[in-house]
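What follows is a single chain, given as structure tokens, in the form predicted on its own.
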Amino acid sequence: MTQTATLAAPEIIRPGPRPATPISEAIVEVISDSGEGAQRCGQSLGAIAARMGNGIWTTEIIPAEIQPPARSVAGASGIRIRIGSGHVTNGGDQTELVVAFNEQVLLGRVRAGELKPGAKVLLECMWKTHRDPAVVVSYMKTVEALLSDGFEVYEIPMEERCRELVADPRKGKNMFVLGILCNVYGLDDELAREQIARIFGKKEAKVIASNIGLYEAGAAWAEANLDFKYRIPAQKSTVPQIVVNGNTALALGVMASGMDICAMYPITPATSASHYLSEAFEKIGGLVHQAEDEIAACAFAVGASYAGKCAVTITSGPGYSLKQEVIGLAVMAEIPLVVVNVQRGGPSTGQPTKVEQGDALSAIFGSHGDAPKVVMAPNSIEDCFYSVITARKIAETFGMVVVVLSDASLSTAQQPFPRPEFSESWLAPPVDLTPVPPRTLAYDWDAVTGLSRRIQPGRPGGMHTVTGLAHDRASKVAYDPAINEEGLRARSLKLAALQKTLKAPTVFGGESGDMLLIGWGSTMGAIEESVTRLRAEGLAVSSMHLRFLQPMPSGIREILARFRYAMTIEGNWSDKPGDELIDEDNRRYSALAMLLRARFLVDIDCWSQARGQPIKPGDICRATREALKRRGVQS
């Protein structure tokens, strides 16, 4: 953005007539001061949305420090709510539309090109009449700035609207800013309340008045002084659906799955995981152990699955790091665990806000010793519902530590889904206390599948010592070599027992072609929206997306025969071709690349961002187009 010297007056866009114009979908940011209310703003926006039947995807732009200081750029904290006529699966490109509580918030997201050229930007006015002159110059230059950029300013008098409602303005700006959105893009205000009711729920019922009034007061500003207003067509769903983030998709998932222990320790993005499960989880017989530490958490849950039922503990790429001894007992005790990782940037405490798809190598190799894991990534927040109650299927059946790989971008975005309908088959099984058969051992490995009989404590006839040593079939420690290889070759014939029941994944666009993008975890609406982009100018890219990261599925090698080329679309570091020191010999592919090109020997390619900001579709339309280009193939 050009910055100017000149404090002339910026002129503003004044209001005139408001048609209604359709359009396919809205990408809109609500950025503010942390504790100003952006996020519930837009999360509200959101659910009215997705009740109306559109669809909708929420991003959560969060700040570092818990308490940054107000009025300044590093401190920005607000929300990503892209409305769609459609099914919507990701973020999408550039902001179309900016409400902003000051003008510092809003420079960082136009100096990270998050905003569309041209694009709307509604702004708190209350800056150039402050009693601090530097404020005043400030908020004066950003205003012009902007219009010199092309970008169209519109005014808002929050704080002065607000507080002929409220004693504190900044406790209502939230929702006046929401009734501005709704007008905007035409949704119901009977919704609109309901949302507001349901928010405040717990208040008085002065509160919730009075918040209503402030959504009214927001919705008739935008009606008397905007000159623009939105119309997004919407399709009721014809079964019932939920609207949740991917943390209480998660929670959910776990108390559908039938596991009763939760055992974990706050950490960034993974703790509304918890603070979920705290509210709801004790009303169907669960428990939330909140531990001392990290290795403290996941030695609780290990102990807890040990006594009978499969425990999860839950967390993040540092907490993970932590627990990494711990899991390794599971594996050498055959004990079962799910452990759910809700990934962040990194290393160390990296960026504990911000999305990355850095641990996938962690998980499937990070251990002393061989500890074969399953690992699976859900691609979707409906799909964070379902991974859990297939990890622990997988992690009962198979006496394994099952890995589940969230993600920051997952942890907090919104989608509605179907409501699930409830199933016995998803509920783990009673705990088996019937008299063990004389002369049973303990680790009685099954020759083919390494799979050996579950002994809960207190079965009669079951004693035996469970050890993280190196032990024999009957359970007892155990030095000699072939014993040692044998135990190893059992738990690593579990991932291959596993394997085989695996289906094949599906291919997104024609079933050959020029370009295959393979992507796991997070990325796949991103991804699949691409492709019908790229496909629609007339490319043959199609894309594959794995949900089982360890052990991948068969059929994996004779899709990739069908393509000309492939590469990987990630959230994670690879080296740049570009960069001077750069070659075939040094470079570091991402981590999935890397595993594909172990496995099948296949020459994949590999193009991932590690900015910790979810990947736009339009980013990997470039990087598709300039892959293809280098390899001769055009439109």
The other form holds:
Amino acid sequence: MTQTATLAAPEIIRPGPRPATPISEAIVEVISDSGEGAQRCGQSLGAIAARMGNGIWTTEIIPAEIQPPARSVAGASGIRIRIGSGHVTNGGDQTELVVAFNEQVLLGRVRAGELKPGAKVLLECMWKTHRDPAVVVSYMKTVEALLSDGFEVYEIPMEERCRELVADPRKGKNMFVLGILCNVYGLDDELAREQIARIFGKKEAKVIASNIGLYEAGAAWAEANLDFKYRIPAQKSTVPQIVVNGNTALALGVMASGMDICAMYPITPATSASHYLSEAFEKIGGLVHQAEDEIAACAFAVGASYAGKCAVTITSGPGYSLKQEVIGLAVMAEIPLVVVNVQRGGPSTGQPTKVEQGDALSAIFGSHGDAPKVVMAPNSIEDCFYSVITARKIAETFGMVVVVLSDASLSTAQQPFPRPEFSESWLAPPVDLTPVPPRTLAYDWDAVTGLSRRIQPGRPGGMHTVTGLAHDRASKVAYDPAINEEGLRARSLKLAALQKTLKAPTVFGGESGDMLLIGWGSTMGAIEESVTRLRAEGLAVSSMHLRFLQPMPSGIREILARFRYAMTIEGNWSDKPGDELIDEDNRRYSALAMLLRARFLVDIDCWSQARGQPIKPGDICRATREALKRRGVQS
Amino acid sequence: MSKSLSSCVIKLHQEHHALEDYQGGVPRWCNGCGDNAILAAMQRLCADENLAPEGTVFVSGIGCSSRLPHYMKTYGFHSLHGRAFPVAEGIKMARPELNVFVSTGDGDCCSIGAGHWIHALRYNMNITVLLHDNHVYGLTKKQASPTSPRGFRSNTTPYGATLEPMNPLTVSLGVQGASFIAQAVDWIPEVLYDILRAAHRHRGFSFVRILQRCPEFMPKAFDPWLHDPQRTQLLTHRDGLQLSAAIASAYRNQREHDPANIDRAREIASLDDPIPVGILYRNPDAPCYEDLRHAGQLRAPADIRAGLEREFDKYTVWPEGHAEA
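Just the form predicted on its own so far, so send over the form predicted in complex with its partner chain.
Zooming out: every chain and molecule, the one shown earlier first.
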């Protein structure tokens, strides 16, 4: 054990209480082994800050396994919480303060460059006296390395203090840490106690009391032992706000849209939306059907939509691939359907718990033949809610499939948004059962819009057989060349009819300039934050974010014309121009860049990352500066 | 709340219907195809049971069998290969008051749709299923199906099918939740009709395997059974099939079988010569998935609003001075 003695990090003693330093924002992480409750701790911290009026964004760090080995780099489970004085739209760049339950789970974050140089590290110190010498050595070496790398390490006797209060400290540490963090950031104790009561609300009073005890012990320990304290001024909203993650927002959107049936099959990272619906939706008479597979889930939703109100199926990439044939059937038979795809890393099983924007093209072009469908991408937690309502309405009005592309980043991120005010106009009308006038055709395609009325079972006089085969206006199977093109034309025209109703996108930043960044989906917050920073540096950079990928609204061409250069920012793969074999004849562009280049004949560049992590504003800033520099533009 | 609005509305329109009311387009099946017998039995059943054409949906997958909805003058959904079951389940869940039938073939049900078939039995929704089993893929021109006899020469098995055929009856009877399993043959139309009627009247997932001739690709497959009535065994019971005098004298190989006896049903199901015809198993008490899930509830906007507001309340941060509910 002499080695440990020589390794022993300098005894870290820091003085106690101190005045609170005002800061405009903080990025905090809590990292633990799976099952130690770091995420619950972080979500609570975010919720308390939100209740105080701070802007927040939480990003979960999820291992792929349910019970990964303890004290392992790959097993790190945790959460990042960004707390700001104003509205927060993304997880930010690097963490300034991290609480780690052991040094191994911390290492992964350090190696990934997620920690800011000089960041404060609050580390559980029970490992220093662990009975396994290897653990002690590992701990000591890590602390030494962290110190020599310039991190400020604070050793915290979490287990020791918690054991004084509860029998199983492993289950209570997270609330102790919540106490520390609330003290450090000057969050309201009373709100914290309420939050704890809320999360343990279903359990007995003594469980709540015990967790509040742990919280108070953590706060007291921080007050006595830490030499820093912050205050993030908050401005309480004047309107009620709700704090939920993207999947809950999607699920609330399903409820608010008046849909009756959600058919699904379990798949990460989409399933939590269905978990939530299984409870909340069913209380109001909705139904979640867990089908035997993804294909059946989609077919069940199509059957339900055909006979009743528009239904929804919720999935992620692999499930989305499996549903393709049924989606094509809904397109062909013009049955409304909402398909939510919470994208994850691909191809194949890919990275189930990690974010990627890899499914835009399969959403637009998927299913064989010409299968026009609407594809929209929510760009914030709030948008997850409203997108489903919009999607249902479009699906039913146009008799189309509407794909909603969320992703793993939005799925678990929390962000407050104004509490929606329910409107009955969100709901679908009841199924029409009135008799159909004589000689009405099943597909009475309008010559201009391609639209036809929907005749559902139960309507006397409307009997016909819908089919996935080519069919005429009476829904009779037909292989006549002209009839085939008539159907294709009608189904395609519906997209144009919808397109005419879409609003032109807005530009964030200046109305014209040197560089227009273009994004879609979950990256909006990070892109707009980058634009703000770059403009502060004097660069004429703006951004445009597309909510509809198919059809695209009018007005994009005019916006592109006002900028010298344009570049998409996407969370998917694109070939890097620096690679030896890559040139303009073979470079594979990112999805949106490919779509825009094809439609507008403009030389739009792309910058993309597919690292499984949300794209950081700092990375976008760097990429944009470099792109401008290459073109001779500098601040 | 428990009674659906649409079922009330449908009742208002109820009237008497004749056979022509169910006859859609002219069938394009081959002459001598067993599908014609199944169609005729179904049209007669709809008329006799006076099913409202607008309240009846025939769902099918893909294959010769799956053309059937086009020849009915009811609502129809000709869906995808293998996917008729989940489509029919969605329809039934959204609108439990509709009469839902599924037409499927041995390829559609027992091969590409086998996963859905097993689970459809388990869900036990109130749907009547006609498995048109001719032991061959017809629409794609003669390939071996899962029920083709071993040695069957087809375009994909030129040296004879290598595997033992699957028995859809024993498979179905092995699934927990199965509530009605029967077998019929296209060449005894009267019995086919009786079995389909019993299937329709059963509340639950009624699975009827219909052995069916394919004159084009399996012309003589069932000849030995057609020529020798002794090789067809009719299952009779006071709770099952009751035979007319004519049938009883033509088909003398009869066996008393109580459809409540699942063990005996499994024994009978595993016989292929003589071919058992009749109701093998029926459990009228098996719960239907749509009932367990309270399908077809009326949902008033006020209920949706109230439920949504309750959920919002859980996640709301109220502005300063607001008295939290």
